[in-house]
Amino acid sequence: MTRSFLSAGLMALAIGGIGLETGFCQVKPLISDVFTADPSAHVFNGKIYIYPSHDIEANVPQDDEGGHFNMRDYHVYSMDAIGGKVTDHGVALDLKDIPWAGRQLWAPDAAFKNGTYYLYFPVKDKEDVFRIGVATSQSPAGPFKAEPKPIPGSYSIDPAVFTDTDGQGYMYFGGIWGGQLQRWHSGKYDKSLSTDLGKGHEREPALSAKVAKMSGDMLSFAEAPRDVQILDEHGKPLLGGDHDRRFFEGAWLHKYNGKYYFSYSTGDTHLLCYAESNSPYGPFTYKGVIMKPVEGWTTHHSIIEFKGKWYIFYHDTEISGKTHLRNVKVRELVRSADGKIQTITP
């Protein structure tokens, strides 16, 4: 952000570090005394819950398999009201007290059914596979006791898990590149298979993102995972090389007057995108960009309804200027009366 185009009649729109979106506006970090990202907001009994990734200092050097997001454990945060104070509820789960889990606590996700709270998570395994696991708790804010192995079936990154208006749970995965997700290709693991974005790939239809009905326990799939099929205007699925458009990581499913919206990132061309459909499963059709890039390599988000207004949680690196020392922020979601969101700038 520059903030040298601040001027003091545009400041004075922002309320508690949220901008109204208007011109530009100052969006201050939510979290400053630890680094966190990948935020994945909720809304439980009243209140907004933040389940984020923890960054820390790793001393990892930096690669496109993501070995330097080396992350241990999670916190989670709650707030009242956009603005208000946030509360830290210290750790909620950590690397030791998943028994099956070998490195890299990656961009986690919550749900709420029948009293109970789940945290459902990505990490690798001990053959350094990610897998996702799923933790619970009688409280949003934890702590969450694992379940002893992974999701089965599952595999890849990012679980996002959005309850339709008739309970049912789908849980949306996957992420290319570090998330390995183009690894699975075949239907089984294949590690030689590095990207799916090299030469000769760029006209065949782009890998997709996953979604599975989740059991009634929600501890479990339902059913084999399926492609998330995102298509263009005319009705033709993204193609690999569509780099401006396509699918890589970061997935997030809301619903909003009867439609269901998908919002991802497509990962090395740094925008937040989003698809619409008349059901969970797709096909979506691409109907354009929600963020511009923001400052740092990676970027994902979550959108929520509170009192009314609709909210996008996001990171990037403003305190520490690192690529995976992020921080997490907040600020209005606008819509055109025809549902249509509007574009920001970060």
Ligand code: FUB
Contents of the next structure:
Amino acid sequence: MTRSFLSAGLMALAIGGIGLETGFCQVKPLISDVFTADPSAHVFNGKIYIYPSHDIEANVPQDDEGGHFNMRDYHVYSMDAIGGKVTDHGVALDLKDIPWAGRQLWAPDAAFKNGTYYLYFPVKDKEDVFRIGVATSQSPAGPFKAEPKPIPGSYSIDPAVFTDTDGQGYMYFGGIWGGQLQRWHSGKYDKSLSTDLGKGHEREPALSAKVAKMSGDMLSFAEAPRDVQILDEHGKPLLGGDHDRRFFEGAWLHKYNGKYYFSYSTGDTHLLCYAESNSPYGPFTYKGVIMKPVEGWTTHHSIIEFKGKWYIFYHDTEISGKTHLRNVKVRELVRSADGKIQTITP
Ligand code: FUB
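Can you now output the form predicted in complex with beta-L-arabinofuranose (FUB)? The one shown was the form predicted alone.
Zooming out: every chain and molecule, the one shown earlier first.
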């Protein structure tokens, strides 16, 4: 349950290495008694809360759609300090308590508004279509109670809810391949469409993550989801064949010095990248790689500010060596004076 997370001396060197690529820092898993992944971190009431996926060995054979990621509940974790004790608050939400859910509780996120905490989660419904649900609690640690239906108009995976400085919430979501985003091409779910990487569409604009403004009660979308467009250095949309830069899954949004930073995983090329905009809706301009590939197929992260420093939470497969049994980690995110994020080599 409790781990200190790094080899302090080495990490201090890495943190001090502004302007250099970090690559020599040994970061330990934050949690080692269960497998955890996709960590969405937030600061609530002066503490860090982590909302990860809870990986289990469900003995489902690996398939192309991620059937082996067959998770059944969520735990919430908290920390008073980076490097301090990690507290497991127990089961925050169980699949059996979500009336509309079928299988596969994937990467969640959380938000707070007007005294209520919200847990957002993707799960396949009883027709095996990913939808995004929401559950509420009076405590950031849960337990959370799921709403009886998924968020109307929601689909695909990996919700990330960003609350702007004016209090307005936005949900970023979507994931290609196992996340089913390709099947929503027409606005309706089309099972006959392949979920692969869009062969034959390499020269077309890449599939986008989605963003929607949240309603005042944070339980629904206030508008139809829009595309999160990512442009290259010439102002042209990234193409489907640009596998090192285009969006795949695992969206996150943070604000730094008045600018919006959209970050995401490139999936099959295993990078965490980021793009910048003056608006939460984008368009975002591609800026670079935040983290090179970790051990394991998936890579997924969140970024928070805590006590004046910025941190990236992410996962790898250090403990198990298996792609569906992951462990979360944290390390400092370093920027140069112009806001550029330094690439991390895990
Ligand atoms: O944990 C299941 C899926 O793997 C997540 O939803 C993706 O982001 C990837 O990390």
